[in-house]
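The form predicted alone is given below as one chain in structure tokens.
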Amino acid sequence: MSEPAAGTPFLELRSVSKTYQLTKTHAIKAVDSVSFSIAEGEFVTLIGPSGCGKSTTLRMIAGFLKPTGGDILLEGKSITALGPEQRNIPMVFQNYALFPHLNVFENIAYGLRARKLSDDIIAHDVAMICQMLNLVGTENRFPDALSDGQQQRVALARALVLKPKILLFDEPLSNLDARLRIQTRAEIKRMQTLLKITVLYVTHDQSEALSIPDRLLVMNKGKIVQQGKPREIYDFPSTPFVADFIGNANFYDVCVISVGSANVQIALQDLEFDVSLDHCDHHPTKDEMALLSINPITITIEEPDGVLGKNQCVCMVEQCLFTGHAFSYTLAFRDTSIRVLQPNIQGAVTQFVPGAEVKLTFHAQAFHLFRIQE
């Protein structure tokens, strides 16, 4: 097999689509002309709501589903027509998919035995991967005698022992409790970095998606709507959907008062703010109505002191939910409501109860302005 040309993406999807023909007259396009590429050794996460097409995309890459259109290339060579057994692209599933009648050793060795490797090589490779994933001592146990975390590590070991160049994950941590999810995703990232494996990881969990990848692909209604580094997408969403799905943003219709060389001045009820033109998805015009996005984490909440400065107002607390790392507030904001997320710094943060008056400070440099869609 010839070496791929310099600059060739390791994995590339070119206008890949998947359509399900439900009846003679009704079809659903689960994936709609998706194109993206992944570099060798890169960790990429594909995130989106349920039903957006992310798992379908993953299954087409693995070879479990045949695309309706487009092409999938690995190291510059088309693999679209190849079956899953010809691709060496293992997948770690949400439900682990372990063989209940096989012990841990045999579950991990399954793919190696399918390749007809010698018993000595199989024993060596399984022992090495068990050592790496802290599974030593479990080799003779069966899946029903393992915890969820151990089962997930066995599923990961079964994939990694094949020494794949690329590894796919489909919602792999959704069955684990919160603490185990954090531990296991850190373990996945450590293994990927150590072994320099290319990873495409599918999830709908925002914290998971933001914490481990080199790059993030946001998917909605069968299309990739934004891609970039996790912090770039969180700080600079390109659409209201991304601002809502990734940042749980507040949205308000606002009126454009004036447009300058660098900023646009907007009116949100009786408040006025300057928003950078770099944070607008279009060039607004005077008197235009636009959609303002405010991330709850970018609003400061404090006790009122009788003095209101620029970008400040007084609101009343309607609800306070304590999540451990933060206080999540819903406040009456003029004739509507607003959500504020305040990090919990022990000894330095006051918890405000429903009915309390508070002062909000808006950090307009973090605002984003979008065109109102017809």
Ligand SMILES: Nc1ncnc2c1ncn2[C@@H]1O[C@H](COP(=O)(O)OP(=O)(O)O)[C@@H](O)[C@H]1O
Given for the second form:
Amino acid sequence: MSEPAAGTPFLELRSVSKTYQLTKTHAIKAVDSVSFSIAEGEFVTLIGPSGCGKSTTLRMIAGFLKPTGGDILLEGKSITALGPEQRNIPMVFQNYALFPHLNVFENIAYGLRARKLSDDIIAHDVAMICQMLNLVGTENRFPDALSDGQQQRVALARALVLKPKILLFDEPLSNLDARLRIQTRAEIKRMQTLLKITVLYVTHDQSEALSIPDRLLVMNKGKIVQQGKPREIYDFPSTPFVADFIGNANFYDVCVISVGSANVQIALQDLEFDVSLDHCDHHPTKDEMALLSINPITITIEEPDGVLGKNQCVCMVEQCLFTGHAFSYTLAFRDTSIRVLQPNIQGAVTQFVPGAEVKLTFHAQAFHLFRIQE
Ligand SMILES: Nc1ncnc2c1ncn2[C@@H]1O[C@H](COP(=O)(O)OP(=O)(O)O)[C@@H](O)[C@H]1O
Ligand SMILES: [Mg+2]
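Having seen the form predicted alone, I'd like the form predicted in complex with the ligand now, please.
What follows is the whole complex; the chain from before opens it.
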């Protein structure tokens, strides 16, 4: 087999679409001309709200579904016409999909037996993977005698033992409790680094999405709407959808008062703020109405001291929820409300109660200005 040319992406989707024909007259475009590529060894996360087309995209890559348009390439060669068994791209599912009538050993060995490998090789490979995933001692148990976390590790072992070229995960942690989610997430990242495999990981959970991957693809309504490093996407969302979905932003209609060489001045009711032009998705013009997003974690909240400077205002606390790592405030903000997230630095943070007056300071990086879409 010839080697792919240098610079060829490991996995590439070119304008891949999938339409589900529901009735003669009604069809759903679940995936709409999606293009992206993944480099060898990269960990890429695909995030988007429920129903946006994530699972459909994964199933087309694994070969369980045929695209209605476009091409899928692995190491530069089209695999679109190949069946799942010819691709070696296993998928780890949310519900584990273990075989209930097979014990742990046989569940893990299943794909190796299908490849007609010798018993010695199978025993060796299964033992290795059980060691790596802390499953030693469970080999003779059946899935219903395992905890959720163990079942998920068996599902992971069953995929990894096949030494796949690329591994797909479809919301693999959704059924686990919060502590196990964090542990299993770290485990997946460790295995990926250790075995140098390429991963495409689907989730709708933003904390999961931001923490592991090298790169993030954000999907909405069947399309990839932004891709980049997690930090770039968090700090520079390209659309209001991304600012909302990834950063839980506050949104306000504002008026552009003046446009300078580096900043644009905007009015939010009686408040005036400067927004860096780097944080605008278009070049604003004077008197234009635009949509301002404010990330709740970039706002400072403190005791009022009678002095109000630029980008500051006084508001009243309506609600304060303590989440352990932060205080999540809702405040009355002119004729609407604003959410502020204050990190809990132990012993160093005052908790304000409903009814308290507080001073908010808005920082330039908090703002993004978007064109209002008709
Ligand atoms: N087999 C199917 N037949 C018809 N519609 C489907 C089928 N599978 C998914 N869909 C629809 O396609 C869209 C995308 O679904 P899916 O890829 O499962 O989204 P996600 O994984 O992001 O939640 C949804 O509107 C869903 O209802
Ligand atoms: Mg899904």
